[in-house]
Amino acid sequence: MNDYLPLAGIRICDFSAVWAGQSATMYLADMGAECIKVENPGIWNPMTRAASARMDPMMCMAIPPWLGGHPNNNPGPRPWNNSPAFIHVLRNKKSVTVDSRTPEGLELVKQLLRISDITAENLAIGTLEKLGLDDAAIRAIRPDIIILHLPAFGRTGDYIQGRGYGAHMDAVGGSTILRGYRDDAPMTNVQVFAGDFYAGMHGAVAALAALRHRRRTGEGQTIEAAQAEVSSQMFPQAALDAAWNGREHVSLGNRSLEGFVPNGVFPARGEDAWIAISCRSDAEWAALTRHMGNPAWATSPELATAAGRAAVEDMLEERIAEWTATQDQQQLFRELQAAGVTAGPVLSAGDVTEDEHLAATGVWKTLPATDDYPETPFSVPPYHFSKSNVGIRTTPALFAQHNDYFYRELLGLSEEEIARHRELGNIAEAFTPEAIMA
C-alpha cells in the first residue's frame, strides 16, 4: 500500500447540506478529491453543522445525544465546530466562506466552479437557480464539469417542491413501514435516517462513473439521484414481491428474512443489557439447546427443523428471553460464539468506542484536539482499497478554516482584494449574529 489516492487532482465545489449530500462528497474526499465546502456566513442551514447556531448546555441536554452530545455537553461559542452528528462528514474537506447572495460573492463561486471537476448539491429545488447557477450556467463556466444533484424527491414530478430530512425520504421510500418492531406504527421508528448515507454512497458512485466517462470521452455529465428513490432500494425484496406477486410486506421486527429461527434480540442480566442471537442452521439450534442445558421445552423433535421452530416462534422467543435474562451479556456472548452459535452483544454508542473486537479492525483513528473539541477517536472509512491508503488524512474542517488557502493560494487575490472581501462579509470566521435560517 502506498500514498496513491485514486481521486488525487480532482476538485469538488461542494454546496451540499445535512447528511446525504455531505456524505457523498465525504466519500469522494476520502478517495483523495479536494473537496471545498462553500459555506455562507449569513445563512444558517439547519442540521448541517449543528442543531442551532446558538447552543447552550441546557439545549444540549434537551435534544437527543447524537445531536446534542457536544463535548461535556458544552457546545462553546462555536457549536458548528463540534456537533457529533455532523462533524464526522467534514473529514478530509476544506471549508471556505462566501456570501453568494452578493455579486462579488457569486463571482468568487464562479471562479471556484471554473477550476472544479465536480459540483454537488442537495439544497431545496431552485436554490442555485435563484443565484443564476442553473445547470446550463454552470456548464457555461466549466463545460466538462460533473453536476451531482441529490434532491429529496427528484427535480421533476408532483413532489418537486417537497423538502425534508432523511425521515421524510425513508417514509416515502417505504422503509419506515418495513423496519421497527412488529407491533409498532411506522411513525415510532423515524429517527434512523439510513437513507441519507445510502443516498450519499449512491451519489458518490455515480460521480465516479461520470469521472470515468469523462476520462474516456471528455464529456461532463449531470446526475440526479433522488434520495426518496434511493431510499426505496433498501428493501428491494419487498418492492419486487409486491410488484410481481401482489404480496404486501410488513415489519419483521428482529426476525429473519432468510428464515433463521430463532433470530432476535434478547434481554441479558442488568439494566438495558441485550444480546442478539441467530440460529442460522439446525446445528446452531442444537448447540444453543445444549448450552441452555437441554430444557424440556427445547428438546421436542418438532424443533429440530427451522420450519418446526417457525411454527412456535413466539413461544421460543419468550423461553429464550427468560433464560438470557439471567445471563451476563458479555460472558454469554463469548460462550455462545465458542459453542458455534451466532451471537453478539447489543452495544450503546459509548460501549462501541470501547469494544475490543471493533477496535481490532482498526476502525478508530485518534485525531488531535482543536480549540473546539478535545483529542477524539474518529471512525475511519469502513472500506479498504488494496492499492491506496484511503482514510482520514485531515481533521474535520472547522468553519472557515481554509479561507487563507482559498483566497490567497487558490484564487491568488491581493491583500487589498482580501480586505475588501472581508469587509463585504465573504471572508468570515463565524456565522453572523443575524444569520437567517435557510
Contents of the next structure:
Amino acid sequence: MNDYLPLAGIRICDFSAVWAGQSATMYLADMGAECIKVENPGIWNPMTRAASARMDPMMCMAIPPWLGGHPNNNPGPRPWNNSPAFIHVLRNKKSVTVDSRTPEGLELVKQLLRISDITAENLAIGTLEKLGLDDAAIRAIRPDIIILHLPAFGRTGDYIQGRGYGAHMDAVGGSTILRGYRDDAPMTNVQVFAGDFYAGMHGAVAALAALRHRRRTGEGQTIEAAQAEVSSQMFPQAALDAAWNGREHVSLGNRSLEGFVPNGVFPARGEDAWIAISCRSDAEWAALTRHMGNPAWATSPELATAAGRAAVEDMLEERIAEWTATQDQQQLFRELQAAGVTAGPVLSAGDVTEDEHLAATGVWKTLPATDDYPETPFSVPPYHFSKSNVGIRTTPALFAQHNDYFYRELLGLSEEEIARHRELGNIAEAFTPEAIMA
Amino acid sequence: MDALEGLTILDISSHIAGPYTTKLVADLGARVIKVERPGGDPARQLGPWLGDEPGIERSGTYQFLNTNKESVVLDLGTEAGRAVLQDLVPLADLVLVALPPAKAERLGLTYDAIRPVKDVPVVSLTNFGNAGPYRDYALSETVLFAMGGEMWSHGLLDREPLKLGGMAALMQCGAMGAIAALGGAHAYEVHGIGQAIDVPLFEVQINSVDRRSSSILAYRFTGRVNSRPPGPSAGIAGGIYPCADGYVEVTASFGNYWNRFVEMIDDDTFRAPRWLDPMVVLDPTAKEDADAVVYPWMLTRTRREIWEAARNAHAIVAPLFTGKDLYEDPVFRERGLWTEVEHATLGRFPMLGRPYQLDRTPWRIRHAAPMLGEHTRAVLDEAGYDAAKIDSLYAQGVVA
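Switch from the form predicted on its own, shown above, to the form predicted in complex with the partner chain and output its structure.
Complete assembly follows, chain above in first position.
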C-alpha cells in the first residue's frame, strides 16, 4: 500500500521536551517522518512525559485535570506513559532510551544523528552543548541535517537564560495583557499555554519549508524559532498599533477587536452553561432581535448600526444576558445559527466528547488499551488528506517501546553489544530510581 | 534562495485564518496569487490604521497578513469571473480555499472540481468541515474559542468564561493550515499527487496541544472536567503579580520552582525552616505570609529588574509585555523581531518581522502587501489573456 506520506523517508532525532518541541515533531511525524524520541532513563525531563515521575493518586487530585487526570486518577507504576497532557504528542513517534552522559551513550546518539535528516530540541540553553553536541558538532556528524531549535526567548541576546513555560511565553509575547476581565486587573488572569501551541506549529512550518529546500538542493540548515517571538505574531494588531500609532492595547474581555456589537459570552439556563454570540453585521443583529421577539429595548433605530449599539454596549449585554439565561444552551445555539446569528456553546472538555458534530465527522479514533491506560478515543489530527495517510498510524510511544527496533534493526548491533548497552544503562525499561527521586 | 521558491499557491481566502496560512508560506518564498472580491478582502476594513488614518491600503491587519502576495480582483459572482478563476488554476501548485462549503461547491472550488483542470492539492479551511450537522454554521473568533474546549477553563469560577486576546484562535487555525498546505506540497512534489486536504477550524481548536486536547483526554480518563479556578494563583506563590511598572507572571508553586523563586527574592524570611518543609503548601496562612514579603519586593522593582533577577536565579518568572514593549525592546529589536517594509504609495513603515530564523533560506519580505488589484493585469496576461480580452473584463467589472 502506498501511504503517499509527505515526509516518507525522513528521520528525526528528537530531543524535544514539553509541548512546544514535542508538538513540532508530532506534526512532522503525522506527515510521515520517522520520529525517534531520544530519552535518557537517568534524567527526568520536567513536563515532558508527566508533571512528575512520582505522580500518585493524591497528586493527581491535587493538580488540575489537564495535568493530573491520569487514568482513574491513578497513574500506576509508569506515570510517564499515561499523562493526559503528554501522551497525545507522542502519537506516530518511536521511543528509545540512551544515557547520553556516558561516552558509549553519546556515541549511540551520534550514530542516530548520522542517519537523521532533522534534529529538534527545546531544552534549557546549553544542554546539548554540554554533551558536546553544539550545532557545529552535529553538522560535522551529518552535514546536511536540519537543526530545529525552539528556545524560550532566543539563543542570542540578554534573554538567553530566561526560563519559562507556555504561560511565560504568552506573558512576554504580549498575549497575557490582552486577555482578562475588562473591569479587573491582570492579576486575576488564569494561565493559558497558547505559546506552546503556537511555537510548536511554527517550528513545524519552518522545518517543512527547510525540508523542501533540502530535498531540492541537498542543503541542510539551522532554524531558530524563539517561542516568545513566535507568540508575539499572534497579536499583530496590538503590536502594529504600538509601532504605528504609539497606542497600548488593553484587554477587551469578550468584546470584539473587529467592532462586532454585541459580541460576548452570555449565561444560558442551568448551572455554568454559557453561549457565545457574535453579531458580525447589522443583519445578524436584526436576526437576533427578531429571534428574541423584538423586545422594546432592542428595536430603537439607533441600534441598527454597530456604532449605535456600541454606545449602549453595557445595556445590550445586560439585556441579552437576561434573555439567554432563560434559554437552553444547545437549542439556542442551533436556533441562532439557523436564524443567521453567529453563536456557539462554551463547550467543556466533557461536552466536547459528547458533541454530535464531532462524533458524526469521525474525529475520534479509539486506540487500544495498553498496560498503562485503557482503550480510549483520541482525536485524530485536524488535517484530513484524501490520499496521504497522515492520521494516527501508530499509537503514542510508550517509554522505551522501540529499543528493539533501534538497537537491533536500525543500528544492527550484535547480541553482545546489546547486552553491554543494557548493562551500561542505555537500554532500560524505566527511569532509574535516581531520576525518579530527583 | 528561498525555501519555497517555485511553489505557486492560488489563494481564495480572506479575513484572518486563510491569509495567515498563505502569509506563512509566502514569507518563506512561495508565490501567492490572492484572489480578492471587488472592494477587497474584508480584512482591509480592520485596523489599526497606519497613522490612524483609515483606508483599504492602510490596514494593519491586512498589511501584516498579506506580505509578499499578489492581488487579483475577481468577481466570482459572475460566470465570467469564475471562468477567469478556472484559467488561473494551471498556474498553481496548490489551491487554498477558505469559503463556506456550500459556496465552495457552488463556485467549483473543491478538489473534485479542480482536478480535471489540474490535479493539485486543494486545501480547504472550513469552519466545521465539509460534512456533519454544523457544516453550514458560522464562526467568529469568540465562538470558535468558545467551542474549542479551553474557554470553559479560562477565567474565574464565579464569572463568565473568557476568550483570548485579539484574534488568537483564528491565527492558530491559520498556522495549522500552513502545516497542512506544506504537507500537501511535499506529497505533490514527491509522489506527484493532488488531493483534498480538509482543515476544519473547530477541530484545530479541540486538537490544540495545550489545555484543549489534554483536558479532553483527562475527561476521558477520569470524568473530571477542567473548570475555571476560584482564584488565579496556586500554592505559596504563583500567578500574576503587580510590580513597579506593570506585571510579571510567576510559576513557583512547589519544589525546584519555589526554591529558585526564593533564590530570586533573596530574603532571609524564606530561609527559615518553615519554608523548607514541602508541607508548607498546606498551611493556610503560608500564602498570606509569603505575600507579605513578595508583594513589597515586586512593587519596588521594574519588570526588567525582576526578569533579570529571575534569569540569574533560573526562576520561572517573566514580564507581561505590551505591543509597545515588544516594539521598543532593544533585545528583540537587535535579534530582528521587527523589520520595515517599503510600500509604493505609503512609503516605509515598521512591520512585525520573522517568527523564526532559517540560516540558509531566511524569512524575508520581498514586497509589502499588495494594493487592491495590483497584479490583476499581469496575472491574467500570464494566464494567456490578451490585452483586448483583459480590457473587456475590466470594462464589464469582472476584474478590477
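Positions refer to the first chain, counted from 1. Rigid core: the largest C-alpha set superposing within 1.5 Å between the two forms. On a predicted model such as this, the values are computed, not experimentally measured, just so you know.
Phe385 is among the residues whose C-alpha shifts by 2 Å or more between the two forms once the rigid core is aligned.
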